[in-house]
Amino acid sequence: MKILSANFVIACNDNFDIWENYSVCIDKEIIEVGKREEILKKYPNTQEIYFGKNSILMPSLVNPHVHLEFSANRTYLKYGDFIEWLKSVIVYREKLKEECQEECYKKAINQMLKSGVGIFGEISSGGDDLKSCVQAPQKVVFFNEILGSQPEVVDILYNDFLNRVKESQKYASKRFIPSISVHSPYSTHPILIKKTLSMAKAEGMIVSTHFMESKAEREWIDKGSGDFKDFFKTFFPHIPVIKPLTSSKEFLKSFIGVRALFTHALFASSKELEMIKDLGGVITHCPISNRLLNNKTLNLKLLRELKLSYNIATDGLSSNISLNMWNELREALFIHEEENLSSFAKELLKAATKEAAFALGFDSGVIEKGKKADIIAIKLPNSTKKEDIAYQIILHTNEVEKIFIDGEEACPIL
């Protein structure tokens, strides 16, 4: 048991409470939150860690959607257009895989840890990242991804997927959660979708999927035309008739009874977003990836109108320049220029803590008695007013002073 004390404690709860000169008494869970002098008096023989002038305590960040397999990328891939980016991924995929071995994965995991990420969701397409994710100091939801649109190889793809799921399940624990990702409606055969989501329902898994990320996907799913038609003709010339595998409505209906994160949703209609809400789903917003691949911003106003919750993620280094969540939060703060700076900063911090932790099924993300003690300590360069603290944190933080996961200080993976 220990006591963490700071100038400010940010709860990241619904009210976005900010308390001055507070302490948090923790073990694996948060035992009590209160005024510093009262907590020290109540627990007199407990070690206190005081983080000093301009210090802040808040829940650790959550990055619910990352692709570690692309962590070797810097300048290989092409940006500015989704289809051109996708073509470059196909060209360089094997090279990137060769260049991202164990040390590459560890470096990426450590970068997230230094920025205060205590939980992340890894989208794993091949399983090479399994060992590093099992060893990660963070809590991990390991989404084994299924994709493939050609009916003649459905059984092969599914058997490979099953083997990866079973291998990941060997390491299942409270901090390592094996799960499933369905890549997208344009890339995954309905048979694979049905089989994998049946497994998710049976085992109570949280599922991740990409949905309506690009204009090309929208045109393809709706009309069977546009850039994806030429893309499929180029990469699958042996298929005589190329057409969409499913409709967006049928794809979403497949998720009935499944808790799911729908990543991007840039080109989703209001009806589709309402369906996602009715499914109990959430939206994962990746601002930098959206800028680089689509030059489009997620319609947050519509999400609020529908009362559909969202969280923030970096995506992978295939469409980002870092896995630092503070960079992502800054980008979100900058590109949604219509938003009020102060209130939007609070919303973003909740999206990166409370909302994301809930989406991944963890009982943390809020500084509150009984929640898991996943907490970060931050120091600002100067003092600031209470009402400005949310946006000042986003503007000035790159790395955290300390990160505690289940009450213990977390150290980088070696």
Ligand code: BEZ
The other form holds:
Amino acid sequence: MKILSANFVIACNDNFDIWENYSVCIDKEIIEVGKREEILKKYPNTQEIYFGKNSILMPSLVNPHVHLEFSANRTYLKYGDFIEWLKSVIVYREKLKEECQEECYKKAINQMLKSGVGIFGEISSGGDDLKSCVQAPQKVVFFNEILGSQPEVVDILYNDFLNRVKESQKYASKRFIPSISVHSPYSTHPILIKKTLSMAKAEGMIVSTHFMESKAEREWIDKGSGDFKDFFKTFFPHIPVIKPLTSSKEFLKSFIGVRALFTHALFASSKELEMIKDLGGVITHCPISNRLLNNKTLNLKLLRELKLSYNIATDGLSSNISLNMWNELREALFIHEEENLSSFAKELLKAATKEAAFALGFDSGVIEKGKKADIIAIKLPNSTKKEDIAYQIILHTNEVEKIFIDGEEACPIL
Ligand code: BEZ
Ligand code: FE2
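Rather than the form predicted on its own that you just supplied, could I have the structure of the form predicted together with ligand BEZ?
All chains and molecules follow, beginning with the one already shown.
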């Protein structure tokens, strides 16, 4: 048991409570939150860590959508247009995978940890990332991805997927959760969607998928036209009639009974977002990736109107320049220029903690008695007023002082 004390404790609860000169008494779970002097009096023989001037305690961050297998990318991939990016991923995929070995995974995982990420959701396409994710100090949801639109390869792809799922299930624990990801409506054959989601339903898995990320996806799924038509003609020249294999409605309907994170949803209609809300789904917002690949900003007003929860993620280094969640939060703060700075910063901090922890099925993300003690300590360069603290943290934080996961200080992997 220990006591963490700081100038401010930010609960990241629905009220967005901010308490001054507070302490959090923790074991694996949060035992009590209260005024520093009262907590110290109540637990006199317990070790206290006081983080000093301009210090803040808050729940650790959650990065619910990352592709670590692409962590070697810096300048290989082409940005500015989704289809051009996708083509470059196909060209460089093997090279990128080869270049990301143990050290590369460690660096990526450590970068997240140092920025205060205590939980992440890894989208795994091949399983080379399994060992590093099992060894990660963070809590991990390991989403084994299924991808492939061509009927002749469905069986091969499904068997490979099953093997990856089984392998990841060997390491299942309270902190390592094997799960599945359906890549997207344009890239995954309906048979594969059906089979993999039945498994998710049967095993109560939380699923991740990409949905309506690009204008090209919208046009292709709705009308069977646009840039994806040429893309499919180029990559699958043997197919006589090229058409989309599913409608967006059918795709979404296949998620009935499954809890899922729908990533991007940049080009999703209100009707689709309503459907996602009815499914109990949530949206994962990747602002930097969206800027680089699609030059579009997610309509947060619409999500709010629909009371549809969203969280924030970096996506992979295939569409980002870092896995530091503070960069992502800053980008969100900057690009959603119509939002009120102060209230939006609070919403963003909640999206990166409470909303995301819930989305991935973890009982943390809030500073509250009984929650798991996944907590970060931050120091600001100067003092700040309580009402400004949310945006000041986002503007000025890059790395955290300490990160606690289930009450234990977490250290980078060596
Ligand atoms: C496929 O493997 O079928 C596929 C891959 C990327 C985009 C679309 C389809
Ligand atoms: Fe992604």
